[in-house]
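What follows is a single chain, given as structure tokens, in the form predicted on its own.
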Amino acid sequence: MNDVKEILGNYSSEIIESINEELKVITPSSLQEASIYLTKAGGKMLRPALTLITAEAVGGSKENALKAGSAIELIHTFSLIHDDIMDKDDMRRGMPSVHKVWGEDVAILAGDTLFSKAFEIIINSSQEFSTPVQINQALSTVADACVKICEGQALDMSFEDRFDVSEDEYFEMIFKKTGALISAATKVGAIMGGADQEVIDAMYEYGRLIGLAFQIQDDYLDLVSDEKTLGKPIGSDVAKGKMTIIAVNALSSAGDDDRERLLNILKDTNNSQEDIDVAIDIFNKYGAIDYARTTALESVDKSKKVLDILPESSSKQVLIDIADFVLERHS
């Protein structure tokens, strides 16, 4: 297996000076290194990556992609600056959040520069690399994922006071949130690759898969990681009472003590490691963490299978290890 963590990282590089030439122009000079801060913040650069990685699988090269790639990883840095306002969250990527250094009103311009920069960057691609019908698909594409990214938000701000929040809301939620801009990255990779439809929803349903499998090993994580690895305090997700894909199918199969019982923890925001320990054992008795993995692991041979289109090539490869990566990774 290829090392997935030295391949994304050989790919950054050119993400991030491609980043940092769309980004220089910025004025005043507070916004311009509010904008930037993140992308120098030691990300794995998956996002962008994948679209670099698909459209050489499909048989282009990493120029046609690159500027498209550029965009996601925009996207998804102004995704994760609106986010951490809102969920009041003062660190990402182990340094203060972008509102802790500028404040609120100055993160809320560099979100909204990111992403109106994004689509100028898909809209300025060369045409060396890419035709008029390339870039529409890939600004659609882009858009789309722009708004189940809002409408996944809002669906998890929902779920904040919501006890029976159902496996098919849960997975719409995840796609929305997580899957829907990995699965674009795909989609814009095959697309500026020069990919046939058939291919190019092909690699967005890869993307939407992993995208799954993504977001569940991340409440896997909080259960069975360790927290030095991890970041955060094990068991935060319980002491948040969020609606994981581990208590929702708790809360499913649990017998009616249990079940009275994880709910109090769960709405309770002020729980004890005890409490935690408590819910923990719960979702143990009733194969809700197992549960969680198979799931996972079960989305990640999908997106396998999906590739399956695709001809062999070193490309096709470092996409089949990314997938088994998303659930080998430990943080």
Contents of the next structure:
Number of protein chains: 2
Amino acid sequence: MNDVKEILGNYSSEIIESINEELKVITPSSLQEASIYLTKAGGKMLRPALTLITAEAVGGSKENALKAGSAIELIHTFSLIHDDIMDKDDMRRGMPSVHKVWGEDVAILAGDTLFSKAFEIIINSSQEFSTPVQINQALSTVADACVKICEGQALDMSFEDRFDVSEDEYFEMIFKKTGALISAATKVGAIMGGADQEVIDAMYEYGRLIGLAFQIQDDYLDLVSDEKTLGKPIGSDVAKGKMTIIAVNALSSAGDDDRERLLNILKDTNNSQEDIDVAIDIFNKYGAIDYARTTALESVDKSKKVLDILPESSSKQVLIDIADFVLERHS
Amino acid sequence: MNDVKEILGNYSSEIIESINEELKVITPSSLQEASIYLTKAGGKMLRPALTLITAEAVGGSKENALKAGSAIELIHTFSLIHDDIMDKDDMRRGMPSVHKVWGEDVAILAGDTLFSKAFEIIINSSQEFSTPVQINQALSTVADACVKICEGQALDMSFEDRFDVSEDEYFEMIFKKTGALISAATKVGAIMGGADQEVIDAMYEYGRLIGLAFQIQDDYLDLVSDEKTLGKPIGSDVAKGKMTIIAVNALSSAGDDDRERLLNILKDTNNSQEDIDVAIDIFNKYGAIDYARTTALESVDKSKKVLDILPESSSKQVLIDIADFVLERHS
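Starting from the form predicted on its own above, please write out the structure of the form predicted together with another copy of the chain.
Once more the chain from above appears, this time first in line as the rest of the complex follows.
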């Protein structure tokens, strides 16, 4: 089995180079700096690496997919910048977020600029590596993901004062907010790698499944990791009253008294550590934490089965390892 | 000569219908309402009408360009929503702006959603009315305009604490902020109407020239209109210390004393009516208001000459009338 972090690292340098190349023409300089800042701050580059690896796994080369992968990362960065404004998150990738450095106005614009650039990059993809039909398919996939990202963020915000969120609604929200772009990343990789429609659809499904597992694992780690590894206090989702899969599951299966106690803690914006521990006890009592873990595992297992459509190759093995990696990460 | 307002009105109903059709699938409902709000509030629909009229003027039909025109209007609306947040403008089209009704977070998202939808609409343009090559050209034009709009807004914001803006910088800013999307509107109309490259380029130039005239006329009306017609106090650009073509021109040609007095008024955020009158006197003394009017007129004249490339038609006449209309409007 591969060291996934090392593999992502191998892909990231050329992706970063490609992104820098595209963004260095932006003027004025403040807008350029704000636009390029989060890429410089470093990230896992999971999404664009998935695009390149998928292109290889379907029989193409990573050169086919480099520009489209860079565009996917710009869409991801755009959504982080705008989400950080909305969620009032002042830190990102260990650094002050864009709106903390340049203010909200420039942060809104930097996001808009990255968004525009992402489409421009795909449209101007070299004809050497892709046909107009491939470019149109890739654009359609990315535009669809962008609409979903906005809808997912709006849904997530609408959950803030709702405590009757169903599991279906939860899954719709995380698919749109997180899964849509990951599945776009793998689908675009398959398109640019020259796969046929059946394989393109399968790679979309693979991305969707690891995207769901990724988000559920986030919910899970918030309760079972440790503060040092996670970089934030354990139970912070409970403190914020967030509708995670764990909260949704526990609220739907708890008895009336426990449900009432849990609701009071989730609605309270000023919880003590003791309150959070009570919530965790209720989660455990109804098996909600195990349920999250099992659901994530099932999603990863399914994602690996979807890969059966691909011929054996080292790139296919990397995709299998990335699926496992989603659940192995601790932060 | 045609009644331009009446003509725009004739085009607007089918454009609004097309936009409503595209936006009604957005969820959740709050995001849909915020996204559709400014279209409902009514606007001149100048940009999409230009797209449809240009398609007709180059020998195509307006059906060829309806989807692309709707997309152009969504890009315009997206930029209005985000600009209103940045510029803290609380009113738009006679109604509270989107961020005043739904808050800044939903306003950011509504803008992002319209942006995504605009690209989706062009990508999914019916093959009945356009070829993949036309769609790619239209997308490329719109993406380029979007980058320029962001750059133009960033430039405009960077002018806020600068009083040494050159005329070249001013023209770059207004071209990017206003001209880029108007020229994209006419260029996309020519593309979708099936024009050859020479005509496409000419229609871009026509759009660029009326876009410049449009913005210069805005600067001019701020000083020569009346408060009731304009809907805001006369001289409000002076009060805000805005670098209009008039301020830029006066600062570059005024003698030292007048320059100093004008600078003090522009830098002051708390001007009296008397201060504003002094600034207007200085503008007049150095011919800066006449200069703006002459520059706008020249731009309109050039834009009409560019239309010589088109065969005579009623749609061509409408384009000529729209160029004149830009300078006839009083608000």
